[in-house]
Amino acid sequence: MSKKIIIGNWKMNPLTLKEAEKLFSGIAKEISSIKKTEVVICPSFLYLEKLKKIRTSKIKLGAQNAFWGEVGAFTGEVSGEMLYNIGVQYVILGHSERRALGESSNDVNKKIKASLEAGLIPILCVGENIRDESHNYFNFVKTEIEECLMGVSKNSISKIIIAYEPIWAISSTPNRKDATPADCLEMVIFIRKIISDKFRKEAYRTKIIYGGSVNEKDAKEFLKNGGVDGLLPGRASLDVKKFIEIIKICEVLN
């Protein structure tokens, strides 16, 4: 049985390297006994190389984005090859906060292919803006997945993690609502069907995790009843105590 995975997305936090090192070290210290849960932290690009030097085998490093080119005249971009070369293993792609800045599913598709080529494990974020009564949100998510995974081979799908993050449940969304494990399970079953129709049996090795502002209070219910292989906390991953609690909940349930 494969390990469940907890991925902390630090976003544009914390403000200084000193704070980042303190947070990372605090988490590393508290999870020395963790054996059945994969732990990944995705800090700002700025902190990746420094955090890599903090020795711990319990935490894998991820990036929050990667460009689709290897080298060239792409001012401000960072390639998957560059990330891999400094020891990064995972990369978040297609997050709703980047899509809100204009990133398209076509962009994400190119980034997924380039990241796989570089040896990284892509974490593909998908999720609908609203849950309408006519259930059009299913078509929205289906289109997102199909466009983002277009041209990805059957041999590669098991190397991709799909993170379901309903935008209406994210903390930065105005008038947000809490998603339930039932909401999550419904979509996980749907996502699993989409990728299994396209990739057949290889799709069942693909991890599907949940984001959507998950925290230490609802982690257990999502892990038990949401049909997921792990979680993608945002704000909760910036608090050592809260993040550790999520990891330990996952460890016990494993």
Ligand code: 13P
Given for the second form:
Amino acid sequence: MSKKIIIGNWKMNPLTLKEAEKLFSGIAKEISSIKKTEVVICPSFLYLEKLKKIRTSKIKLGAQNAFWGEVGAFTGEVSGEMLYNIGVQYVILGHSERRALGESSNDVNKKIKASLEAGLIPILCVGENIRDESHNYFNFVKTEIEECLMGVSKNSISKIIIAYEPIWAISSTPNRKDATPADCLEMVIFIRKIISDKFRKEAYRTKIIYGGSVNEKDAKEFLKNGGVDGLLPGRASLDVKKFIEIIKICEVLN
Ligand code: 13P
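Requested next: the structure of the form predicted together with this ligand (the form predicted on its own having been shown above).
To see the whole picture, the full complex is given below, headed by that same chain.
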């Protein structure tokens, strides 16, 4: 059985490299005995290379974005190849906070293909704004997945991680609400059906994870009853104690 995965999305935090190193080392120190859980941290681009130098075999590094061009005249962009070359293994793509800034599913699709080509594992984020009574959120997520995975080969689908992140449950969303493991489970089943219809048995090993204010208090319930292969905490990943606790909960359940 493949390992469950806990991915910390640090977003645009912390403010200094010193704090980033302290946070990373603090986490690394506490998880030396972890065996059954894959741990990934996705800091700002700026900190990746420095954090790579902190010795730990337990934490893999991920980026929060990667451009689709390999190298050349793309001012301000960072390519998957560049990330791969400094030892990054994962990349979050299509996060709702980037989509809110104008990134389209078509952009995400190009980035997924380029990241796979570069040897990175894409973490594709999908999720609806609201849960409307007519259940349009299912169609919303289906369209996101279909557009983002257009032209992705059957061989590649097992390398992609799909993160269900309902925007209404993310910690920074105004008037946010808690999602329940049941909310998560129904969407995970739905996502599995979408990718199984499209990629057949090649999709069986694709990991589906959950993110949206996950913390040390509800991680167990999401992992046990949410149908997921892992979690993608944001805010809780910036707190050594909380993040470690989530990892340990996952390790025990694995
Ligand atoms: P929070 O855990 O802060 O809600 O963030 C979730 C998220 O957006 C992770 O990508």
